[in-house]
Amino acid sequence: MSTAVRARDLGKRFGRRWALSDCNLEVPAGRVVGLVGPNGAGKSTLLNLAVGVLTPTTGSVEVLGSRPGAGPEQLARVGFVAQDSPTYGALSVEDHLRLGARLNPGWDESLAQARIARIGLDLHQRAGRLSGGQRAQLALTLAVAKRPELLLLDEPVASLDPLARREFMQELMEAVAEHELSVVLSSHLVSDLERACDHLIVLGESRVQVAGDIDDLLATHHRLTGPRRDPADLPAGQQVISASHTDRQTTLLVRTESPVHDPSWTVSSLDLEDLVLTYLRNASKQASAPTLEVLR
């Protein structure tokens, strides 16, 4: 299967507020996909729709070719670690493994035990007494040991210190390589996604702003700096993503499949953070722009 998640005109409204709207995307299978955006952008809503915890207000979402939560077989194919890596505080690590074995028909006990031993968790320790990083590792173990085809992670490292975050991401990458998982990793920390992901989805103001393979996105976005000029004068095929001007100078961020040959421009590349922040700023500006009404 070439597509892990497919959304068409997907939207979710809570009361009068749209947490996600007009979402159209395809998440490729066999990849590690970074879902990035600020708090409130719709990342958690999208993932909860993908696992069937929420139902769409508009549109549709398909996961591994089926409706999310369509039945036991479909549920067994998807692993999910919700925000804050939820565990049961009164249960021990060993209790969590027993629970995982009961709830998941494809449970791999040897994998679960090996991961717990490798990360150094005490089987008799209650989850409520574990550190944030340890709880995150326990939650990841439960998700991986059910042997899913698709693993969805909702900001699993947001509350961890830098060392615990690095250890979690390393364990995740090892699990992906060993078990050939498709992964969607939600985060607002671009640095974590840059190390781990090969495909990117940027959410801003409840909408998809840009999506694609990271290498392709970086190769087709350029910063142009030169004498002040009107961006409308650029050749066809150079899409202006953002523009800024001084009295004498223009700086543009453009997306194009072709080389920029105009010698009046100084062309420089972007890093992933530059790319993400530009799209998020554009989304914020569009959302805050006043709506003009025609008086009759």
Second form
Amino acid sequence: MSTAVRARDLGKRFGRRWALSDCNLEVPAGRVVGLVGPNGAGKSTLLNLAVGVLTPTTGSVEVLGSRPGAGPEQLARVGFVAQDSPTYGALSVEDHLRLGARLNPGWDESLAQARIARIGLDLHQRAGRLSGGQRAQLALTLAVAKRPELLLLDEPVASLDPLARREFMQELMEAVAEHELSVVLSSHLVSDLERACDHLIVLGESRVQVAGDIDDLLATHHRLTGPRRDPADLPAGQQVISASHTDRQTTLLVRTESPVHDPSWTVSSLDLEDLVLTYLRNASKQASAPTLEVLR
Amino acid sequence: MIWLTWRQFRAQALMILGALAAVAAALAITRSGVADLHDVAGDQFPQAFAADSVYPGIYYVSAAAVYALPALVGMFWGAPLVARELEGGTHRLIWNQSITRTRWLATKIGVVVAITVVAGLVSLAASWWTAPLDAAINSGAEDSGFFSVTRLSGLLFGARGLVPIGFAMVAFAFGVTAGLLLKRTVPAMAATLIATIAMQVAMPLLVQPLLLPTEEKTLEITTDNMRGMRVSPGTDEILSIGVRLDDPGAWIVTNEIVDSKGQVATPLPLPKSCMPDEAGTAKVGPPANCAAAINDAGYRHHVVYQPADRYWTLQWIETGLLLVVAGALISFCFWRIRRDPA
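For comparison with the form predicted alone, provide the form predicted together with the partner chain.
In what comes next, the whole complex appears, and the chain from above leads the way.
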């Protein structure tokens, strides 16, 4: 299977702050990939690096096998909706479609018109007077109608109310099914992505915490509950992600490829949100660890 | 992309072009009257021009428009060009269409530069309108204060011909650069305004005298070539003496009184023959033997000047220099936009 996004030791520094570091990723093509992490985790930085708006400080990133933004052909293959769905406030919806048609050789005018009609946008309305949801839809229309192979969406639903959120995701999924797009979309809420995505990347503290197909992630992570014991006793192949203890009981979250046979554990499955939050909690613990060392 | 550039830019473009068109129309309508007046007044044309009820007003307005043009172009056309995109985040929309950033910037700059050339035509229109006046000055018409200042002087050199277009190009390029670096429109506009005014002041004062080697002349002081005298009121010493060269449109860069050894002699004592007599003849200038008295004491005019016939050579040199500066700024913008401008 081909690769949509490949990052090697990718890092980006703004002044003295690393927005993204040691990022190694292989995002397969043909998937809908969720990029999740708290605000400031580096999601936007990663996406902006992937479209070439930013250039890496360290390492490299390849999108569909080429350097991002390398030339018009490469730009035509990737659609991007930036955070807050920027549009030209003084230009009308129609002007935006004309802009898309003139600047993209692969422009699909009938697709664009059909989408605008379905969303119910007035062609003569200025983009500056659209609601947040309508603006997001307009930006998505521009990105989809250029008929890219890969669509990157940076927090496309962050500014939308729950209803608009659901409609937007539905529209997106229809476009994906219709045009066989690969998609990477970011959010700080797992619930936005859960239904739509089949692959997940968790970013925390400017690093990739875990990445994989959602089915695999759910199948290999287990919550183990049992009498209190030391997590170091576990058999090889069971990687402890987190551990918590009461006086008599231990709860572990482990990652393992093979089933857990030890009868002293009660094994339960995780939902995606628990899994993501566990990794993110670990990330912030690691990030603040040096301070704790000093305090001790 | 040309369509989009014009669509984004047309409001600012039409605002400034409209104002300039009004100025150009006033110039076009009144030009034949100015030419007629020149033919009628002959040697007295500058005085006749100054006495007219309309022409001086049009002269000042058109000169002001030509002087304001670079700052307007830099502030309203240059500074927002990239800054507004970076400020509004729309660069992330437009840089992800199937067009490279370099081509995007090249188109934007190309369109605005072409329109700036059109706007710069107002300078050529103003030069055409004042041509009778410049011709009269260069052929030695009677002195008449402001309207006898040669077009070669620092005051007017940037208000006629090609130099204003060069100024406008530098201001535009500076505006684009400032916008790219500051990423905000209003600070970029402010920086552009300051830089443009600084350039318009510095060019005539510091750069224009260096563009071509100047000529030097040491002249006898005669009643004929003497053009006024400044005397210190308390001490009755001569501070300076105005001079008229036999090259009427020349730009006098420095004019000093030197003694027989060639040293600057001012202030120098005022000879008795230059004092006003009891009848108060001083009201119509120093008596005829005043100049002779100063001259006989060994003093001479020492004049550094640019001859009038170098006007176009100097225009081309200064314009070329400005275009090189503008080109360097634009090249920097292209280099910068390929990196991490946001």
